[in-house]
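The chain below stands alone, shown as structure tokens; this is the form predicted alone.
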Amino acid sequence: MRMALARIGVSAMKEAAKGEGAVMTHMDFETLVTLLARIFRSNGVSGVAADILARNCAGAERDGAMSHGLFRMAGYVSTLRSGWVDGRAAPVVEDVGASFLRVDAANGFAQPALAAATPLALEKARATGACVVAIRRSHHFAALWPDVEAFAQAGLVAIAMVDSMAVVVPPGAHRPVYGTNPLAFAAPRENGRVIVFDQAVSVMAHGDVQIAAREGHDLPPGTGVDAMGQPTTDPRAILDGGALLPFGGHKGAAIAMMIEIMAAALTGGLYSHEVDWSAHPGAQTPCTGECLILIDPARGGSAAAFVARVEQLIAALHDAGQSRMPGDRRFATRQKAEQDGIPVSADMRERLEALMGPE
């Protein structure tokens, strides 16, 4: 049964004019999660997975990461309907060492697989000082910082790496081999705060290129090449047979190679260039692997000493003139959204409503 957006959490929503007469709906976080989870469930995702994915997507929108927020919902639904991903997959956690877990996501999404491994991963990290979580046969289509932020809030240092699909061309190569291959890092700070960042090895995230193409914006020079290997600022040319460039040239490409090895060779997942969804028209989520590394900083002396040293570095950066730390803008946007609600345009509400499948 389709549920009109107007019927969802009306008391938690308020209409406001924003921009050039655009009508924005401000939704609280849980209301948006409820809506997105219903969309996921109506398109064949299990209840547990639907809630996990909905919170991830709503969190990205709340924090101002539009390229990984509601913009991604159409791609999720298209992929589910194509049969490329199993929305009801049951991940299998394999205890293979004192500090090592393998997870078979069973052709499902990466976040439910990570959630299934988290209790044992935390236990191992506390017991041995570290834990590697190697996830394979997993679809990751979201922001990566949520995968690490919660661990930093629990007092651990966390590093996550994901390969994707071949859209990044190495320097000197004539076709893309690497994915955008995001790398996320998080560490605890004093007073319950964390330092967290999430960055792709490409000059620009693939989702941002898609948004630019949809909105008709040119990209900065040096972002990518067209199908002939020529530099271009046209996002459509990059998406239509072209490729993104790695940041920093050979240095970014080397990091991309490391992530391919850690997220595919180590986990047993596919390399970016091995992803082939040609038999599933409409598929958009790459089925590859994810590597997560957890470290207990208390093993380096004490947890208190670690966070104190982190604060010393941050103080030095402030003294040097760096006013904003990684993650600060995201946290400020989150705080505003918690006070005022998450702004969602009328156009996006209509797009979301159209994604609702039969229940």
The other form holds:
There are 2 protein chains.
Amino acid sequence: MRMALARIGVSAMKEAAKGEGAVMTHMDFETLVTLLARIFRSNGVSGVAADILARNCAGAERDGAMSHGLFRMAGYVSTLRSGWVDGRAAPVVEDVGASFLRVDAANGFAQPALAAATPLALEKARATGACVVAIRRSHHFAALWPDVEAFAQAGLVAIAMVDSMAVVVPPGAHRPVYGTNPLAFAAPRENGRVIVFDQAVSVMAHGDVQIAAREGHDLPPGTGVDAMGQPTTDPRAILDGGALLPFGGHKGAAIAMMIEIMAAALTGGLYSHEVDWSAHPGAQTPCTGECLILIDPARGGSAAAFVARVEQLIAALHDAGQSRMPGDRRFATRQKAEQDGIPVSADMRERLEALMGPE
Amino acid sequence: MRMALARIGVSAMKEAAKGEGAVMTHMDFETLVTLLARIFRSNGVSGVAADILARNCAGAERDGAMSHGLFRMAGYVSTLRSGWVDGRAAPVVEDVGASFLRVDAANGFAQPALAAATPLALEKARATGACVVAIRRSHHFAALWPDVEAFAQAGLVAIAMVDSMAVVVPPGAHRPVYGTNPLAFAAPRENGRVIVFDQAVSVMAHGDVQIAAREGHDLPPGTGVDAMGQPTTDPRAILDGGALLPFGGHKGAAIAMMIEIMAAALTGGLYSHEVDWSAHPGAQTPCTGECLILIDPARGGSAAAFVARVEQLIAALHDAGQSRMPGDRRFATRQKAEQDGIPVSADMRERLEALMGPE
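Same protein, different form: I have the form predicted alone, so give me the form predicted in complex with another copy of the chain.
Complete assembly follows, chain above in first position.
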């Protein structure tokens, strides 16, 4: 931490004009993490959890995933102030099998709960070939790919599923039951790289609908329905009593159902449609569950053979004309941010400062 | 087996008129299995494998999944006669971890390989909480749901993935790389029931395109492209140098990619685009790989709590207006077939008899 602070001390923070007159500050990653961690701590989050959440949120912004970056901070703070989530929760890791960990997030955020389970989960996956991590009573308000990317960097294949809050209509239903229920997958590549995707089962991520509503953009047809169940392209109509549609019709809906079962029934967490924060005005983070499946590809042959085969698939996709792999844009944005810093507008900077709490 | 044959002896085979003048025989399940097993054996399949494949194929027909039922028999026989698949292959099960089994299907069918691994896979999943079954050098020409349904009936949650042959175009690509790559999921419900789905990553299953081509039906827009990469509704144009599109655009394509990695890179099997049967005219079964993930839901709490929670999700879906769960139609058709027998047309019966081989 001392070293990190020293690095902040010498970091260059460049002022640059970007877009039409928007004044952008370029912050380095650790500076942004420090700022966000202060916001979390000042709103009742423990030091450990604050650092984990700050790295996650700053990482999303750095990678260009704006809907899960700084834009989310107001929602985090609003939820913390509502008393809905416990920022000081102490997750409990239960070792219930050679290849199965249960984690009670204790009404805290999912990321500290996963972090608490990670060392043992890695050990189990490597010792047996696989490990399930079943997290319950957890608030997941972030992108899901960081949860799997770290395991792929450690040489494992990882699948993660989270249920959220009922905003997606099942086929033939007249009201939402499923959450946007993201599915994330990551696998190691050669030279320490990874291939990773993270996608909501809704046609569009809820965060992107929120951004469209804020910015006044229309959405493509087929994204969702209004409160009357009629198709709409207005993001506010979707957010205001309407609902999102699953991607790919009944096939996306089947995946949404699988994720409810894996992330809630299997973990002991709540289903998306059971989340009820009505007693906590301002709450925005669903308290549900998360399921991770970790697999050691070395057991399928050798770790080296696996990553070589992944490269061969990627080469075949490039040869066939697919120029970009899932995750590529994020990694390119990350690389640029590591050189130039993370662009943060003066307006966002002000809004972040305004989120400082009393503690 | 003696008992089964005795049951065949007393089974009623009703002749009934169905449709416009088509003469339907109603066969009971075991009679149909016996007929199909004879066809397999007479075409060079070992007794054990013939019984497994016959039960699988008769089960699909019984459940109303015609594209994977009797319609497939001609393809099985054509492939066997081409020398592409080894009907007498002896699968090798390798115990490589407390929660990981590798299986070499030895260029045989996937179902006998899975059957060989099943007792140990069940034992491992129950002992540790999870088990990965990684099958390579396997021909999968059947529906995938039977592979997972049996595990759910045994109380486990099961996910299965199979890559197949390159018929699906990735986003931005100009030729197919992915297979129809089915994903199947099953979980136990109360009273021995299960919830199960099985879906191709293509907008439509390849078998359904083949049926549409045979019957001269057009397909819905968005199903596929012709050999020039242009959208088409003609099933023959898709089969003749064209390709299928993934469901849900880039999200379905990401799932197709995950399945290639899980079913091929992880298992040591071939990718869909690597399958080359050009030296075996008549071959129709892709020789790739299959990955199963088995999870014991009892580790997440208790088996009873899990199935009760699954029922609660299904009740919520019904309440919201979704009348049918994945698998419901198949189970209803199965129940009817168990009472009335499986309808088989005289024409199909003749075509099946014509498939008897010299052995």
